[in-house]
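The chain below stands alone, shown as structure tokens; this is the form predicted on its own.
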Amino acid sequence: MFDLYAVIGNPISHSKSPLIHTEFSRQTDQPLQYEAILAPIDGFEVAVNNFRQQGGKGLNVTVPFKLEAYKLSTLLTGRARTAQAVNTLKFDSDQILGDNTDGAGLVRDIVFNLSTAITAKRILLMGAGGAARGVIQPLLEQKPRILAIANRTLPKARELQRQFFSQGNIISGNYLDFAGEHFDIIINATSASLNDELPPLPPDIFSEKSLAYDMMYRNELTHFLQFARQQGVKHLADGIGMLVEQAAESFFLWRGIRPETRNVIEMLKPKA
């Protein structure tokens, strides 16, 4: 018998989560089947209920449903409650446990896989949606010098600043507010890369030693990473490492076993 898990989102055809969890299953000898579910934009709850009726044990949740997953959860982990966004659901009887493993995955990828310290660094986080919410607390726990949130819609950025102001040095603004500033780590938490778009980012925020990190991933550089490279940035990273690390956190929540990640990250990187 195989336990059933899946990733749910819209779009979803690009997702590498089925490959990752299949590898985790092989590596740990855990009997599970993992698939991808394309849910209609207005049909997330129905799709989740259908999956549960099929015997589904858990879901990874991606764009644009992380806020809906938060509302659907009947129990929340501390980090999900703080983020007010959920990327992992675990079904147990009538309960729906919501967790958020994004932040842990991002921090582990930056600090361990990319060997880049966050402590005492200047960080710019682009975006104020569910993806951004999920990583703010774990980033602040690393005690950066400052965490700046940039967003097209200023009230959303201000809301996140108010929510997390007691946990660290956090500021917010629209993109042009940060013109002339320099940051050590610039993280794209927007969905712009899915649509081959680039947020209105001032070019002078980069330095040669900056890390440009896109939480999205493609076989080629995203528009954001191309833009960073044009500004002279040499340290570029997409979201593959974060994806694998947050998946490992989800796998641990579901199965109680923590899989090895480094070989899976290497397996998923585009071959030159």
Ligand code: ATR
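Please read these numbers as outputs of a predicted model, since none were measured by experiment. The term rigid core refers to the maximal set of C-alpha atoms that superpose within 1.5 Å between the two forms. Numbering follows the first chain given and starts at 1. What changes on going to the form predicted in complex with the ligand:
The two forms, fitted on the rigid core, differ between these two forms by less than 2 Å at the CA of E181. With the core superposed, I96 shows a C-alpha displacement of at least 2 Å between these two forms. E220 is not among the residues whose C-alpha shifts by 2 Å or more between these two forms once the rigid core is aligned; its shift stays under 2 Å.
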Given for the second form:
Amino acid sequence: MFDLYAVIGNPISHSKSPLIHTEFSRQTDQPLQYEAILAPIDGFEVAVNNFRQQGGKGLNVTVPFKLEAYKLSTLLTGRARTAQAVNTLKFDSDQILGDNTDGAGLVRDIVFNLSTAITAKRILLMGAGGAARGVIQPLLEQKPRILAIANRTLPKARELQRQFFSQGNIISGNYLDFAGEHFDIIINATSASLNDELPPLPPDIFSEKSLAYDMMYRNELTHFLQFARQQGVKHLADGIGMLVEQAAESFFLWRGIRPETRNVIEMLKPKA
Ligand code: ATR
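Show the other one: the form predicted in complex with the ligand, since we just had the form predicted on its own.
First the chain shown before, then all remaining chains and molecules of the complex.
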């Protein structure tokens, strides 16, 4: 007997989650089957209910349903409540537990896989949408010297600063407000890379030793990572590591076992 899990989103055909979780289950000997579900834009709840009726035990939730998953959850983890978004659902009898593993995945990728400490560092987080909100608390838990949030639309960055100011040293501004300042880690949490765009970053925020991290991934370097490279940054990372780490965290929530991630990250990297 296999326990049934899936990733749900729209679009979904590009998702690497089935590959990742199938690899995790093989590696840990867990008897599970993992599928991809394309839900109609206005049909998330119906699709979730159908999946539960088929005996589904848990779902990964991706664009554009993370907010709906948050609202559908009957129980929330602390990190899901802070993120106001859910990327992992676990079904237990009558309860729907909602969790958010994105921030933990990002931090684990930076600290363990990329061997880059966040503690006492200067971090610039670009973007103030759902993706940015989901990673702020886990970043602050690492006690950076400063976490600066840059966004085109200033009130959204200010709102995040207001929400999290009691949890760490957090500031906010427009991109140009940070001109002339150097950051150790610059994280792109905007959706700009999806549209082949580049946030209006001042070039001098990088130093040669900075880590430039794009939460998006594609087969070639994103515009942001190309820009960082042009500025002399050598340490570049895309969101493949975060994707695999957030999946491992979901797998742990469902199965109580933490799978190895390094070989799966290697497997997903585009071959040169
Ligand atoms: P998500 O859930 O992926 O974060 P979102 O909530 O729509 O999506 O937020 C998108 C984020 O990307 C916003 O911070 C947006 O900036 P604005 O708030 O100013 O709109 C940012 N973004 C999108 N395209 C961008 C671009 N070309 N340059 C800079 N920021 C961009």
